[in-house]
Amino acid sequence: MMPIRPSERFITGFTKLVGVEHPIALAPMGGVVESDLAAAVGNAGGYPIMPLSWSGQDIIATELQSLSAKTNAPFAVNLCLDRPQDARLELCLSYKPNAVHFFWGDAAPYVSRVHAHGALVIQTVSDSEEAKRAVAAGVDALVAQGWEAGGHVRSTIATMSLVPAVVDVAGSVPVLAAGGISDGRGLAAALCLGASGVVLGTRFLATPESAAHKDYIAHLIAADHGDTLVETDLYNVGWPKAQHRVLRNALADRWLAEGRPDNTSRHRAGETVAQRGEARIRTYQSTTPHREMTGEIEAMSMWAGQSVGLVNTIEPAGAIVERVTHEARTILRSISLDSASRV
């Protein structure tokens, strides 16, 4: 590999409203994103997104006290809004981060907290219907997510498309492009589409500072871009009607070829396929394998994006942010001097 060299600072509207260096962020994967993979990037110049939406008040403390032992980079806090999360969200704005990014429901109503405590407001969308809402509510800044993401999207609609429809209805809203997305050439697409940087998932997972399942890793960086699909009702104990992407495995093709059947009547519903200390892992349930789990990895539910089939090697994440900033940012200049040349 190519020794890539340390990228000066790659200023877009994003960057300078959190005061980044590089228009990376990390998706708050949650099972996966703990303060060691969050500090790797946030070091590196890119931005961390803590995933806490289902973290116990004590699991939140510890976590956003190691992160701040960690680094001094901006970071923000991830809260899903399927379900009330006002004590969380209390808890979360004490540790003073950057920004608070919302998932899965409308940011509208924890806006004007959320500035009270002096920091931003990042709402991911689906579509651009959702993006004019959003910006009317004041949210500071937009993810458009589109169906090549991994793990739980809403979208129905490609990156491609999604990302300049956003835009255009976006104003001076800084935008972030998230889905298929895992190196340079994707960050240089997203910039031409007009957005402000990119959240990247399924590339930090294969990191040492991630805290995924060593098989799992192992899984995704055998996958290739078609080795994923998309459901609501596979991996849904615990979330359900919640569209989501995974890798395929044995367990889901035998859900596909029955004809998705329901979760009383699916081959092995209710058993115990892996185990973290006391808690047992059932079958379908919408859980990340972890480091510290114990099982049958592989019947898991493996999230992973389209992207999977560019994520070949284990990667620390901090080369990865350098990596991917040095790409794009030759891919730009390589674009501008041949356009120049052809005036």
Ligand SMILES: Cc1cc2nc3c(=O)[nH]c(=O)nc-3n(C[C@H](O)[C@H](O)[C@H](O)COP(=O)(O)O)c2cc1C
Contents of the next structure:
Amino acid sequence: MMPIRPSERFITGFTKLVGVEHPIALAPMGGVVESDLAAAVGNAGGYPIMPLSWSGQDIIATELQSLSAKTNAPFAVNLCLDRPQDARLELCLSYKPNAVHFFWGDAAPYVSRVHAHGALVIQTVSDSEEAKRAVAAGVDALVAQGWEAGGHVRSTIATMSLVPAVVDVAGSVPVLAAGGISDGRGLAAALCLGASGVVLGTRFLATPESAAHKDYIAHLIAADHGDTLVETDLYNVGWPKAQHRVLRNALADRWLAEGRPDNTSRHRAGETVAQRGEARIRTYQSTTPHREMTGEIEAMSMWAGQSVGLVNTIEPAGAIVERVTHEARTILRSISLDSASRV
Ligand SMILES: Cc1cc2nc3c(=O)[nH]c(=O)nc-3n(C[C@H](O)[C@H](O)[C@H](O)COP(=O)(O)O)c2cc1C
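Structure of the form predicted together with this ligand (previous: the form predicted alone):
Full assembly next; the chain just shown is listed first.
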């Protein structure tokens, strides 16, 4: 990979706000983004967001210390507001993140507290009304997460329509596009829609630095665009009533064929499918397959976005940041007014 020349860099509202070289953020992905992957993205000039919503205090401390030992790059911490996060927020702030990124709820009650610690506030939104409220509450950047996205997704709107709608109400607040983006074409398109950058999740799962289980990565590489499902009551053990996008598997196909039976009557309800040390993972549990797990990985919640169709190799995270930037720059240069008028 050729290093990116300064003249090829995209300088956007987001890169200036957070102080990174490239408008590419590593999506917080609970259970699989650990300090190795975050540091690789940060050291390549991208923006890592550490998922800490379910982590115990000891893990938060270990992961954030470990990240600081591996990189000086700015980073954000991610907290999902489907549960109380006060204690985690306090601990995270003591590690001086560049920003706190909130998902699945309203960041408003936390804005002044985070700002008082010198950190920025980022909120993921799923429609323009939520974006308006977040901007009015004083958030510093928005993530517009479209329906194509992997993992938990609130929106029912596709990224292509959502991003410009959010940009239109965001004013000077930078917007990142998330969902369905795996390469430079996606970055170029997002910038054309008015975004200040992109958040990549599924693409970064298939990297040597990711903590995803090797069988999960193999399924991602083998999968095509049409191989994901978006459901609310499928992997609902541990996180009920939350829409999510995952790879199809035999367990999901049977559940659909049987008419989406409830948690008590469905096939293999309550059985253990995998283990990590002493911890047992049950069928239909909302848990990302980690490399230290053993068991039936294929039966677990293998979160993936529709962008999985463009994930065909394991590629180092830093090379992804460089490639996506190069590709987007090449595409945007190649679209001249002449070629556009011939279309
Ligand atoms: C494995 C996985 C785990 C995720 N966990 C979280 C999380 O803990 N917090 C969060 O805000 N978003 C989470 N997401 C959503 C991502 O932050 C992001 O919006 C999504 O991956 C973007 O879509 P893409 O996968 O098509 O790139 C997760 C996504 C995946 C694929």
